[in-house]
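Here we start with a single chain on its own, the form predicted on its own, put down as structure tokens.
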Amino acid sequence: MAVIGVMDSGVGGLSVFREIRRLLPSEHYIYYADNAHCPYGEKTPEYIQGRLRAITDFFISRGAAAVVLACNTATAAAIECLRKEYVIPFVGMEPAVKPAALGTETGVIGVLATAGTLKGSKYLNTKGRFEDHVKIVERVGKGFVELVESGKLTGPEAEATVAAALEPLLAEGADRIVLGCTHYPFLLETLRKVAADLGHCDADFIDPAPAVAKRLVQVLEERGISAVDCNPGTELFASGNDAKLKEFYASLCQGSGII
């Protein structure tokens, strides 16, 4: 067993540890979600690494021996620098453009995902390896990490504010949509009810979040990571309100292992 901190700029990332937990159901989690100075996908990168940096030390001050940046915004803003300052190990987002890529029957694919991402070298890199191949079309999710932190994940307003950035990368013939924000898999619901709407009922949204709880198996596996001495269970905290955070994780874990 290992203590393994995970954090995301709200309750976003929560949507990457229930895929970590199904994969390593024995670990010790730190869950920190930093909604006080959320959302990320406006900040600077300068802002947003020194954001991770105090949590790192939470993190670390709490026993963690590998921390997971269940944000994509931050893993594009600070994973390179957290890297060379500290030795444990981060595990980070990585854009799903490949399944998406490989998979489409359209030769287009979408890509949802925040502005901080879009901008990121990781993502660009990732793009520059698949864009001769196939076309791909990007929008920024406006408005949809506001939605999911208010719990507004159906309805109306829902609708709408997914429907603004969802209806031009359908036009453009997208059939498989990128989610490039850890917040926007709460959302699928309304994701495929308004692609249906706009008579795109075979359009697939691809969750990155299985293949990140995939690759931190293997860090912990190459690294050796273990404490014999850890409890397993979850803790739970927010540099701001915690009431949504745990609001989120009753429903996505049914309330169990918070300690």
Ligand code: DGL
The other form holds:
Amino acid sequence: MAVIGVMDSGVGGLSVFREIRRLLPSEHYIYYADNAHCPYGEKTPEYIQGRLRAITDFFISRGAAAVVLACNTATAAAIECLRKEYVIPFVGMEPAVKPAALGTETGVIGVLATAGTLKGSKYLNTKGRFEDHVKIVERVGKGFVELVESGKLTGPEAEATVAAALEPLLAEGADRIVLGCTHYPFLLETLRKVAADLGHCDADFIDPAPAVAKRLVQVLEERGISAVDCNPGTELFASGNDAKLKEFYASLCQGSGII
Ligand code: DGL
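Condition change, the form predicted on its own to the form predicted together with the ligand:
Now the full complex is given, and it begins with the chain already shown.
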């Protein structure tokens, strides 16, 4: 039976989970929001590694055969040590620098992510591979995670917060913006509105979630993990307020049937 654990510091990982469920509707999922410790963005790698060990042990105690770190910051801080310490496979996030670099017409790409992700060696290595070909400009999405966690996805406060990070990237000529944190796709409507208001209707926002879901399918195939005899379904857990997680999940389900 294939139980798959999916984690994030909060509701952001649901932007990845909805893509996973689209591709693999018959598995049994445990989604864990570590919202008592959210945001992860400014925490030390050691702290995040400790959280990830506890969450992985929880998933394994519930029969998980694979774990998805649906969190760029957790991937940057912890995926390498988790892979050394556990036998089960881990799938993590990869900022979508490559598709952005291939698609840009201005030769400038923007990356929005947390401070932890932008400092991590995974991102710095990826950036190093493309820097000779395109200019890469970055901003921390300051306050973005808090907006999403509180359900303020649109409106004046969301627009002002988004504009503070997005405007400098657009001003430097970025026409492809990588969403390097799994919370940010939930702000897409506001990101598009702010870009249009600033005269950049052509700005394209790139979410790596579909690629991560495809990677999970590959990993399960490679490891011979299948959904046979599995009870399809989703269980939701949170280290803090689980009402917020359940409410957000329900609104996604009702909104468009995407989960
Ligand atoms: N959604 C997470 C990420 O992808 C975590 C954001 C945070 O907790 O700061 O980076």
